[in-house]
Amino acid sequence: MNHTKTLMRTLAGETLDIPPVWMMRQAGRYLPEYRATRAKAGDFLSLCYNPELAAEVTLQPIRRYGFDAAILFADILLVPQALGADLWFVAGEGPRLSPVTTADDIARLRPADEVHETLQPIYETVRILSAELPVETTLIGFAGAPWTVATYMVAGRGTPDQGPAHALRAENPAAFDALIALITDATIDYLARQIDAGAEVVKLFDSWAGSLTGPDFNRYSLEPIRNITQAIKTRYPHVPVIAFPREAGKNYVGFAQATGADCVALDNSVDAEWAAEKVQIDGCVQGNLAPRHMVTGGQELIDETRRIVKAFSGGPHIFNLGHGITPDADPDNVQRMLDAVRQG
């Protein structure tokens, strides 16, 4: 592990006077330079699969703000596409997939060990970034966690309550378990190849973990993340894993120990002081400023940023938002946030 980088030191368990900072979706539509590059690419998927342009948009926020980490520009739905699902994006509405709703649909998907054939451009993006990022900047690779990816595959789109996936797991648990297992194996391969290409940290986004309760949370969020983390740790014991079971609530407690993750990312629905007492006791936490502050700015942004830094100052902490920055954010507010973290 490279202990000269602030993010890597924090993930190793060190408490720093000034926490490292990066933002989810930091390469995105709130930046005019991103919009210009996306226009050059033609569409979102073309941008994801163009290594030079994907690397460029990953580097843009690093040049502008000097974040302590860069996260690979890609999308969690590239894995289902690599497994054989049709994927396209509808302007103003988001992603669409050919739905996977039966055991036969699942059987027609490609084997997990074939995902790398489609995803070669993503690994090339990682190689470019590994060579071009500043020496002090950590490179984060990522993937969607199996439950969240499955919700999109079953419904063919994002849904308010992940109802189609809940229905399939209730009506045909064997088929749904097979889908989760396939996504898990494909994700292990995907992350391993990102690491081979130069990713120093990997993150698992379980964006819809909050729709799972009781034993279902453990079975479909915690256990797949644990299986992926253990597989990565077996092959790459020096590579930290960040897990983000968004809106997990009380299920954040003990999540790091149960999964083996080096850091748990927190959404902004949980209080920082509560999380410091209940979650940070197990190690590094990441978060959790509400993204709305990147839109509204003002003294409230500065005060909330300082409050969160203070709340987590007793242990290892990576400052971040509680979810991705939104397209209507003011780029100047990002700098105000950084100044509040770094200058107090």
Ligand code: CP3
Contents of the next structure:
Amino acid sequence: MNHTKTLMRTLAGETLDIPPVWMMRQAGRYLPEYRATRAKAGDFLSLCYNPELAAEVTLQPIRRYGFDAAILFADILLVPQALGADLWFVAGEGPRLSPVTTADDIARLRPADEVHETLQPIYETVRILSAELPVETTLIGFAGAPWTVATYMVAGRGTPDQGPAHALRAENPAAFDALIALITDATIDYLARQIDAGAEVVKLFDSWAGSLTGPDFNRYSLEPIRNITQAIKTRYPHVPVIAFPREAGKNYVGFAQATGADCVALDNSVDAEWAAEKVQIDGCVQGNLAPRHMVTGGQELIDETRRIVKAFSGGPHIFNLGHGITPDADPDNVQRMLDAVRQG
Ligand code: CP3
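So the form predicted on its own is up there; where is the form predicted in complex with ligand CP3?
Expanding to the full complex; the earlier chain stays at the top.
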């Protein structure tokens, strides 16, 4: 199945001469057409919950660049919102949520089997995309991994060191485990419904995995990702899972095998040559150009792109950035990167 799609072939373990390519945050503020559609929606969250406009911004980078994959336009924080947390975005600062800090707060959240009620518009976006995407383009659904989602829920915002979540897990492990279990169940349901609506691949974003060390990495990043992956694989054996334990460093080694993920996404702090030897040996990897090259461009962008393509040329590789493209990126640099990947 799906053998015309380069991304699906790569996730099935094929090594292609030219790797498939897409970019995290490819629908985003660096594109004037994205900013125009967001203005039409009113704000970011209204855009997420407007299926026609969310599908439109998902399609914009596909039309402009012809990426091999489209990622559903939504946000990892829609799950906490569906669990009952208030969510809003402060311009220039980022997300704010009503914090969940005690066992009572956790007990007051909605049960996992109710989250689908407020997430219906997201499934509608997936259905529209599934009908409208070009046949060669793979549709990726996603969710945040439980640890990362919990860090925002506990702190009520993004933090430099995820301190509040670390404090809660140390002081009240039972309450913290209950929160992780609730997010895990809600995420399984959320991803399953994205797949039912037409998502062909799902990706788990564990953006703050790198703040976990020793046994805590296994307990809060690896194990919840494994539990979600196993649950998805049981119901949908043919749907590939991409896991992104960002800044996991040496914990990237063996991560795919331990979780059952089909592909591990690498951030740009890891050396491509090292990762080819230590991580790609187990299967497909994705990554890992530093997003700053999309701002600075020049010969360095071309050289770095070629170096990464070459480093991973011995096995299955999906070319991507090591983190999301930033609003100050130059759209012409994206085209230069694509040309370097596809034309060498
Ligand atoms: O990759 C994609 O284009 C798909 C859509 C997507 C968004 N967020 C859209 C978005 C995905 C996959 C995410 C994931 C996400 N959201 C993560 C994990 C990946 C990562 O970046 O580490 C996290 C931690 C979030 C939470 C979040 N959402 C933050 C911290 C912010 C504010 C920071 C910022 O860039 O402004 C957002 C907002 C957000 N999510 C935007 C987009 C396009 C910008 C909103 C805008 O248009 O103003």
